[in-house]
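As structure tokens, one chain now follows by itself in the form predicted on its own.
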Amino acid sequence: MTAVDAQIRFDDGARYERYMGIWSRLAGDRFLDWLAAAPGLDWLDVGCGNGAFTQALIARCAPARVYGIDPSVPQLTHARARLAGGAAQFLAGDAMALPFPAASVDALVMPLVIFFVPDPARGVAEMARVGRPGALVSAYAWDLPGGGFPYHALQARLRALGLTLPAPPSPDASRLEVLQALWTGAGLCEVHTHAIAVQRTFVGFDDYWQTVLEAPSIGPQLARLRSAEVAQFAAEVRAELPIDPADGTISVWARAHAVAGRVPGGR
């Protein structure tokens, strides 16, 4: 992530793959097929995180060169052991401040983050500096408010109950025509906006209520909850769950929206 608001923190690589690595992985990879980008670009991650949605674009998109930014160090050494043996490079970054020269890179993707970054339209713009001419400029966000959250039924059932849960500085930059404001606010290109709607299978309500707890935003909140409240939240959130009868299985859905565009004075 990058330029996260201070509320929200995403710190630990591991924890952080169970809870939405893998969110964005599913996500990611329907992304990806929309945007068929061509083999051989220079690529850059802009708010990389722990790496999962790099080694998708690695898998994905046969890139001649990969670089990722964040701001976490904890998050960068999560990526870098994940792609050990020089896949990638990964530095230290903000998203409002890209250290790349100009017209220095041919793609560029902001995979779940734009809502995290404080002037979403100058990490557009950073982009577009970024790109050289003609380069494709991309990004794709949870539908925050429209409720594409994967975890968006549990933080209003908290919140329900008086809690106040961090929530990132602009969330409203998800927005499908907000997307398409900020990419032709840059001066992009051939822009375009798609909707991504992906399912996320847990083994069962162990599996999903773990993984919860080890939400940045959500675990803190029901720590502080007396034993008694958790177990009875927990057994409410469980009697809302679609949970398969033959197997115990549980399948959450969220959704995704997505942009493109091009730098201009590409051929």
Ligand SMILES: C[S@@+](CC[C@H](N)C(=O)[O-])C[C@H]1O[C@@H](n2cnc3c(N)ncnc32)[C@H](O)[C@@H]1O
Contents of the next structure:
Amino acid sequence: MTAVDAQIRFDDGARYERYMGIWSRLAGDRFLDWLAAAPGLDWLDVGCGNGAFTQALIARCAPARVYGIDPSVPQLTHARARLAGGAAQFLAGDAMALPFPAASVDALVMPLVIFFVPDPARGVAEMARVGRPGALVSAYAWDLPGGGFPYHALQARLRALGLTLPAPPSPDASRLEVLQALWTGAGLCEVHTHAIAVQRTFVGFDDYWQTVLEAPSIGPQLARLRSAEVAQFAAEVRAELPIDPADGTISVWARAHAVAGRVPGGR
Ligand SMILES: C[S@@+](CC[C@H](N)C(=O)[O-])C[C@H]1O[C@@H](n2cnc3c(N)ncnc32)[C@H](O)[C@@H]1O
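Could you give the coordinates for the form predicted in complex with the ligand, as opposed to the form predicted on its own above?
Every component of the complex follows; first up is the chain already shown.
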């Protein structure tokens, strides 16, 4: 058994992009189709990371303004560079104590974040506090308990080797029924949920493997193995991946759960 940091650290916005940002935009597009938000709103993107979802939000929802908050300084630096000069502003902050006054924005979203929040109910209560009457309060998250995380099979294989992977503090928050209960428990109304399936295609095994090596939860664990063990592990993973015999591409599915509701009043 190998000791690990208990936390998953997001300390490199460019690596995050390859590992998760691409997935975030694929799932985020589906999520935003479902949300069908009106244009011209003031948004708060809670846990904006490197701005991958924020970029999709700006492209698809034409917001008046977007504030993004995240505790990771490297992620915020990447987000600021990526979306410089536009409608977005990025600030350091925590979902459990949003640095915004009550009733100050029209729409809030927590994309791929709720399972990282130690007290999800407090995070949702904070979004409900900051939303104006009638504000849209939404989230989507990989279905972690149901195996919907994009690298679920790979993580299971690593655990079977005896490696201990860091895990987010609140995986159960991504269950549909838990999301529903969190939103209604925060006093939000018109609450509804939705499941999203999304597919990503890697150009080949090298693309897949390099992506995995850069993953914050998986890469450091692989780095602890001897090179012969890594090579053996890579060969086993490769043998199980659905590699297209025609062009070598690898298509992987993932599943997320989404929730949306409104702050009472105002409509
Ligand atoms: C999987 S990333 C999602 C980033 C972005 N929303 C996206 O869709 O690509 C999770 C993000 O949550 C942030 N995070 C972790 N704990 C948080 C907290 N307590 N409050 C707000 N954000 C948090 C991390 O720094 C990281 O950027």
